[in-house]
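In structure tokens, the next block holds one chain alone, the form predicted alone.
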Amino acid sequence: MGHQDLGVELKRIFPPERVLTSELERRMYSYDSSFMARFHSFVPDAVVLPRSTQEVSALMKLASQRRIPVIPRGAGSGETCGCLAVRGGIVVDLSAWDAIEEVDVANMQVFARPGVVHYKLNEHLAGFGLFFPPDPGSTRMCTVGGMVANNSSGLRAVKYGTTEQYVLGLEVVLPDGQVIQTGGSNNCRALKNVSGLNLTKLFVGSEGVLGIITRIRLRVWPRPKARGMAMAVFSELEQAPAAVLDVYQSGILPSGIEILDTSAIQAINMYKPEINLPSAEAILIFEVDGNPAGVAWEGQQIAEIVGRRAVSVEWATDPARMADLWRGRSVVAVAAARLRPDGSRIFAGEDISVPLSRVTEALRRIKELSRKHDVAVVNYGHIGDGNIHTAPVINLDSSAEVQRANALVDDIHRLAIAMGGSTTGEHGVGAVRNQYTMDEHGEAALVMKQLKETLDPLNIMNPGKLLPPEGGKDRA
């Protein structure tokens, strides 16, 4: 079916202004932040912008009848090609369907449509003294629907965990157009519910391969009254993870613990010299939150405990000083490209997760791989839960460097699996990591495929993502 014919069919479901079929409009949906997207042209056949569950249901019935792939998309901030039409089809742009329908303060939950931006949700909840704790770095652009689909987490996962811990129920449109409610009946407001199989957990993190999430019921928490932050500088990398363990064993659970290694410190100082981070093998940033007295006590304890291993430690509760301490971490993703004048930071191999006990080893091994493939890298991330973000920096115009970068990324992913970790801690699998699904999950991956085939026998929901590819390798 041609673009125009498909457009005619879609305009029987959606108003004409919410059906995009021109070449320019479709190309605007052909990329995300991933390295892979730079070298492919994943242009969808059409794009639709739904505003109701009924529209999404009618779309899925049409797609099922015509066997057309359907790809849900939020803000497009992902790094895995997860929202791209790698096999053509219809992209469903949910980003403008952004209503916060209700904040149920008495029952500590909020009802929202998938396009709500994370930052705006928390800005709205602040008026009720509440917040939704997962805290991705892309808070000002990523959507809550995308966070649910990828089970996102972020900077404060150490204390608050991942998105799945807050999803109480979902409205989902299945591939055949059927609409289901998970987590209880349509009027369910219960915080605890162990009735039936947990279908909510099945859809959280499913990356759009099982259905389209159209409404979300989230648990929310009281907003902490106080925050404090500590920055610790280490002359030896090994001392940083050891200091994190010391803090845990003292009975303190910070809300976030971030690490910058030598490469990250160098990149930040090149990008923003005024930040002037001290030269070191590692810098740790701790954040604690809670009531003011508790924050003050925990901060003093962290400073004392970490100070036994660090060259220096600074503790702050003044908002301006905390912002200063946080500036380096906040710019590192952008600063990475400054490692070389002709360099670009690529998003690939950027999200491995390893056991806490092996973080130092992983950082050392990644540096060895960097030298092996002659590709510069910057390392930073959420050391409190073993989630390392590696940023390769290359000249994109050099085919030889691109080839070496791909080899480096493959080695990093295989290193994570060999170390008892994962190829992704929070960014997802998409089309860039599904070749490792069998290695990472073994026979369980085949059960995942059976679940997919049961709910989506025509394989029209976001095909080519998450699950093991046919023939062992599928780079779309």
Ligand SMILES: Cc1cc2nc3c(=O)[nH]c(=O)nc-3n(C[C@H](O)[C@H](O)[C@H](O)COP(=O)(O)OP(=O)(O)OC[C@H]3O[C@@H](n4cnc5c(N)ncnc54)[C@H](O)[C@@H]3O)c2cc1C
The other form holds:
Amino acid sequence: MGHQDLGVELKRIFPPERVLTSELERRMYSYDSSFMARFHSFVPDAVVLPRSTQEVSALMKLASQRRIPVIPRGAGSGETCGCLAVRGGIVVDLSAWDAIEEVDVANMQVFARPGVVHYKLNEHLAGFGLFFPPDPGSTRMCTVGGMVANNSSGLRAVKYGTTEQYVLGLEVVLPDGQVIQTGGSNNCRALKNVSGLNLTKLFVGSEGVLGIITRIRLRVWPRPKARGMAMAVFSELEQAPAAVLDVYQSGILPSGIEILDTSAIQAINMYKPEINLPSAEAILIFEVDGNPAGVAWEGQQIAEIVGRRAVSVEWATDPARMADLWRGRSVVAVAAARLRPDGSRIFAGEDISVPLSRVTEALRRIKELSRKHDVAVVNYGHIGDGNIHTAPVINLDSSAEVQRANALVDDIHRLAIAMGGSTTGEHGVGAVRNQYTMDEHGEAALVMKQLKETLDPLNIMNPGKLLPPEGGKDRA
Ligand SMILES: Cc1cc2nc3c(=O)[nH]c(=O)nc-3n(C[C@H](O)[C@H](O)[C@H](O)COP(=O)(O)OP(=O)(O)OC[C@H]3O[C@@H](n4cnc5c(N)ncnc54)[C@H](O)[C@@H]3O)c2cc1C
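With the form predicted alone in hand, show me what the form predicted in complex with this ligand looks like.
Starting with the chain above, the whole complex follows.
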């Protein structure tokens, strides 16, 4: 079916201004934030912008009849080509369907449509003294629908966990157009519910391959009243994870524990010399939150415990000083590109996770791989839960460097699996990591495939993502 014919059919479901079929409009949906998207042209056949569950359901019925792939999209901030039409089809842009329908303070939950941007949700909740704790770095862009679909999290996952811990229920449109509620019936407001199979968890992190999430019931928490931050400098990398363990063993669970290794310290100092981080093998930044007295006590304890291994440690609760301590960490993603004048930081192999006990080994081995492939990398990340961000820095105009970077990234993913970790602690699988799904999950990957075939026998729901590709590597 041509674009125009498809457009005519779609305009029977959607008002004309919410069906995009021109070349220019479709091209605008051919990329996300991934490295891979730069080298492919995944232009969809059409784009629609729904505003109701009925529209999404009617779309899925049409797509089933015509066997056309359908690809849900939030803000397109994903790093894995997850929201791209790698096999053509209709992109469903949910970003403008962004109503926060209700904050139910008495029941500590919020109801939202998928397009609500994360920071806007938290701004709104702040008015009620509440917050939704997962905190991706993309907070100003990403949608809660995208967060649920990717099971997103951020630097406070060490204390607050990932999105899945907060999803109480979902409205989902299945590939055949059927609409279901998970986590209880339409009027369920229970916080605890163990009846039935946990379909909510099945859809959280399913990356749009099982259905389209059209309404979200999220648990919210009271906002902490105080925060404090400590920065510790280590002359030996090994001492940093050891200090993290010491803090845990003292009975303290910080709300964030971040690491910068030598490469990150160097990049930050090149990018913003005024930050002037001390040269060291590692810097740790701890954050604690809660009530003021508890924060003060935990901060002192952390400073004392970590001080036994660190060259220096500074504790701060003054907002201006905390912002200073945080500056290095907040610019590192951008600073990475400054390692060389012609460099660009790429998002690939960028978020493996490894067992806590093997973080030092992982960081050292990533450096060896960087030397082996002659690709500079900057390492930082959420050391508190073993989630390492590696930023390869290359000249994008050099095909030889692009090739070497791809080889490096493949080695990093394989290293994570070999170390008993995961190829992705945050950003998901999409079309860039599905070739590792079998290696990472073994027989369980085949059960994932069976679930997909049961819910989506025609394979129209975001095909080519997350699940192991037929016969090895997928097209993307
Ligand atoms: C600078 C930067 C920093 C980042 N930091 C973090 C971080 O700290 N932690 C983290 O976890 N991620 C991070 N990310 C990755 C990304 O922002 C998150 O995965 C985010 O949750 C994606 O949301 P989105 O709305 O952009 O989704 P998209 O990129 O549009 O889509 C992501 C996936 O979700 C599916 N999807 C989207 N909406 C729906 C829906 N309603 N129903 C079904 N499927 C849907 C898509 O098909 C796709 O597979 C970062 C990205 C950038 C660019």
